[in-house]
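Read the single chain below, which is given as structure tokens and is the form predicted alone.
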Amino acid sequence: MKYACLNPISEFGLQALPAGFEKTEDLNEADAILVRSAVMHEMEFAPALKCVARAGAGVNNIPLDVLRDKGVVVFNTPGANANAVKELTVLALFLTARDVPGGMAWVRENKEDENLAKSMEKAKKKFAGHEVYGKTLGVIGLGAIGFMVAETAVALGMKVVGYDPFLPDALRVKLPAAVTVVDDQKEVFRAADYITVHVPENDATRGTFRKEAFAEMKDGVVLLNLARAGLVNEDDLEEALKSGKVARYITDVPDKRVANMPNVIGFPHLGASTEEAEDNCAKMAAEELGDFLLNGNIRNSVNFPAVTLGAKEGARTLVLFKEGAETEKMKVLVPGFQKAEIKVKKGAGAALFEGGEAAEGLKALDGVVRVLTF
């Protein structure tokens, strides 16, 4: 098996690849691609490509539908960088509560002052802030990152109000009792002194923070966005900052316009930029694509459902199909179909069978996109 890397990938992580996997610079012969932030939307994809593994959670840089229609499975690594992003979020929280950046800038500007110690006693009142203890943090998105942020905020003595329409009950019960989970994000907007967002950017979330949302918020609210730029409407953000409705906006994904707005603190996309996070993401991505290419198992795919049968002993067949495909006929065609897993998610399906003798017959079925044997 051959793999290609579109970005530098942690060597520690690549050690998790199965023995015998070979790196190639030729994308036309790669069975798998590992990627971090490289944009793939304009790429041409060779017939040899079977999977793409994103060493990170966000997949905005990958054409998911195009690859789904080609029968290429796309993986991501949810939770692998969650602690790194959580820690940066907590740092952002403190930077907005206390004007540390302003104070640091003052020291740099006055570092040649012979009476610096005396001067700063007069200057420091300009950088006075407040404590986060007792304040209310609103968390939009209680997945791996948001969950950890909520836990940490409770430990800091904050009140926490969270919103996540997809929060499973199993995760909900693990949240600290002090976290209030609401069914309408407007309740978060109205209650919070600080709001942090940890959701992917998609059609449902794009522009979540716009004029109507800002109108629901407290005057002087602080907004933290270490997720995706598109979650915030820039026109409405600029107006909210100028009016004071939003006291500060801190973002890990600034563009030129946002970086030049008043009361903005920007980071250069540092959320997952720790050695530990890069290692964790690379290792998880390598394990996912290795298990897929050896066994046909799909775990943490963003364009096909999960199907797993463990380590294979003999031949195995994976059928990738569109919703509505003739799954009953698949069972007839594949010997040993009793050992099978068939699932459909968001219009795409995957069927993993023990046995590999019926590939051609499966390809002929309506709705089948690709058949792979392992």
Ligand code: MLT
The other form holds:
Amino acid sequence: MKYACLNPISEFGLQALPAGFEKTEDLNEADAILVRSAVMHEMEFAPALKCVARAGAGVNNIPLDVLRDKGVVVFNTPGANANAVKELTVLALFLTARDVPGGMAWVRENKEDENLAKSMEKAKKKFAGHEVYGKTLGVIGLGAIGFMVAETAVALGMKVVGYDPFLPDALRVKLPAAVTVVDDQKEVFRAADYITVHVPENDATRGTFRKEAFAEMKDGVVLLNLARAGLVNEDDLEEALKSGKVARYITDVPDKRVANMPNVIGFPHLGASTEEAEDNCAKMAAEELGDFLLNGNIRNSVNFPAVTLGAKEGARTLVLFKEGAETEKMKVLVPGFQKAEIKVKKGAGAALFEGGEAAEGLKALDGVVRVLTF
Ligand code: MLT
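Next block: the form predicted in complex with the named molecule, after the form predicted alone:
Time for the whole complex; same chain goes first.
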């Protein structure tokens, strides 16, 4: 099997690929692509390509639907960098509460002052701030990152109000009792002194922070966005910053316009840029690719449902299909299909079964996108 890397991927992680997997620079022969932030929307994809793994959680740099329609399975690594992003979020929270960057800049500017220690005593009142203890943190998105941020905020003595329409019950019960989960994000906007957002950018979440949302918020709210730029409407943010509705906006996804707005603290997208997160993400991505290319198992895919049958012993077949495909005919055509693991998610289906017969017949059925034998 051959894989290509569109970005540097941690060597530690690549060691998790099965023996015999070879790196290639030629995308035409790659069975798999590993990617971090490279934008793939304009790329052409060769027929050899079977899967793409993003070493990270967000997948807005990948054309998921185009790849789904070609029968290319896309994986991400949910949770693998969550602790790194959580730690940066906590740092961001404190950076908005205390003007440490301002104080640091002052020390740098005055570092030749013989009386620095004395002058500092006078200067320091400019950098005074407040404590986060007792304040309310609103968390939009209680997935792997938001969940950990909520837990940490509780440990810091903050009140936490969270919103996540996709929060599974199994996770909800694990949240500290002090976290109030609400069904309407307006309740978060209304209650919070600080709001942090940890959701992917997609059609449902783009522009979450717009005029109507700002109107619900407390005057002087602080907004943290270490997720994606598109979650915030820039025109409305500018207005909210100028009017003081938003006292501070801290983000690791600023563009030129946002970086020039008043009361913005911006820095590069560093959330997952720790050695540990890079290793964790690369390892998880390599394991997902390896298990898929060897066994046909799909775990953590963002464009096909999960199907897993463990390690294979004989031949195995995976059918990728559109929802509504002729699965009943598949059962007639292939005896092994009777015992297939079949799942459908968001219009895309996957069926994995033992045996390697009748691949050609399956390909001819309506709605079948791709048949792979392992
Ligand atoms: C993620 O999507 O995993 C984080 O935003 C970090 C990254 O983009 O690498």
